[in-house]
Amino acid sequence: MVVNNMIKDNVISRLMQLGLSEYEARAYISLLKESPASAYEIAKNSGIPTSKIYEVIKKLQSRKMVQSIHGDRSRIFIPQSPDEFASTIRLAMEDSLGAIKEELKEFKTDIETDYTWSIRDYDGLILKAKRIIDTAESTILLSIWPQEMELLLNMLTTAEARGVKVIVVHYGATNIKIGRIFKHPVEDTIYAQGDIRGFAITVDSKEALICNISRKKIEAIWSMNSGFVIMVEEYIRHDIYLVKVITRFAPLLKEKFGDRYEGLRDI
């Protein structure tokens, strides 16, 4: 089985992520890939120096990723499957955060929430925005281009589907079915002004992430902060009144304006 090295390289960061030893991801990707194999095959085919390969695989049996099997002549080792190791790291995750959250409510004091915080990656900001959707109760009102909307929509899917209405700003066509949505017309016009991608959402009327994204840098800030969230959310609202007006009166405002409305941004 051929498989890319950069997809390799991501799935032993993310491994790493879990708590995993970078060689303890090596040795397990190699017997996803070959399986059953020796230890010395193990090392062989992951790079893993053959002194340090007993002490790996027993690591990786200690979290029951592997289990030895008797050949012919040695011990040989199978994996967990990628479901089963997946499942249980889950399970396990979840008994700890529950626990830890709650042990960790004897340590809190109150918590001052008028501060903002920067995001200054990409992959930080999508985990924050995901962290927000899935806290959602009633409400979210987001602004978003499809690049977001791509990682994001199964977040949205699901809060959707836990009650939560679902109100998107979507810059760009789209047949995506979630809530309501309104399409930006002048995305075009937009985008070519700057090169930059806006990101907005507002949650329960209660948080705020809002961010400018282009080729060289993330600026995005989230805030609980009463009137942050106010203004995002306000920012959200004038946009589907803009997309209604423009909607309506299509035909007067190109005619003003010029086909992609680029003189309506022009102050």
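Next up, the form predicted together with the DNA. The previous block was the form predicted on its own.
Shown next is a single chain and nothing more.
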């Protein structure tokens, strides 16, 4: 979807995501701001050409988002309340999704366990991570840096509230409180110098997602392949172990391996 030069109002683009055209979204919002209003008024304070307003309103009516009532000299319109709108959409969506899930059950082979998926854009990575967290049932193992933590914290919190065990290796200091969190003293390790950071997550020993994030490019891999999952799990546990070792024996290690513990890479 090409975004026109103009930066579109956030609300409007959101509504467009839900299937409205831009004019429809603008007309609806205009009505929310001021109602009841005649078609002409809506056109004026929404910036929609007066010539277009009637078909736009017709569409909105057919979507049950506005309703006409009889004004003095002409028809005037009132909007469905946003709550009502949201509820209706959600209902329809849940309906569709439920039905689809049901109908696609027969095809649900074990496609996903055999392959790995690669993801090459940051948004895709975050979306995938969210989905994984969202469907977690018992345990989440996570190795993460602050940048990603910020984006996923909400999801993690709700997962934990759901009763999911959350175990986190967090790179760098933080005062976030979630599950069992191990703070990795980044500044003391070799990772501090590079401009790439890692990201890894596994849930329920069933699926795993790992990624190296740099400014230039990202390359994430997701899979349900059990070997892969076990590997990632081990990797994170290893990280936890490392944190424990470093924090516990820091002085001693410094003495033995130097200031940056390069030797630890091989543990």
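Numbering follows the first chain given and starts at 1. Treat the numbers as computed from the prediction; the structure is a model and nothing was measured.
Neither of S118 and L91 shares a rigid part with the other in the motion between the two forms, based on the superposition that better accommodates each C-alpha.
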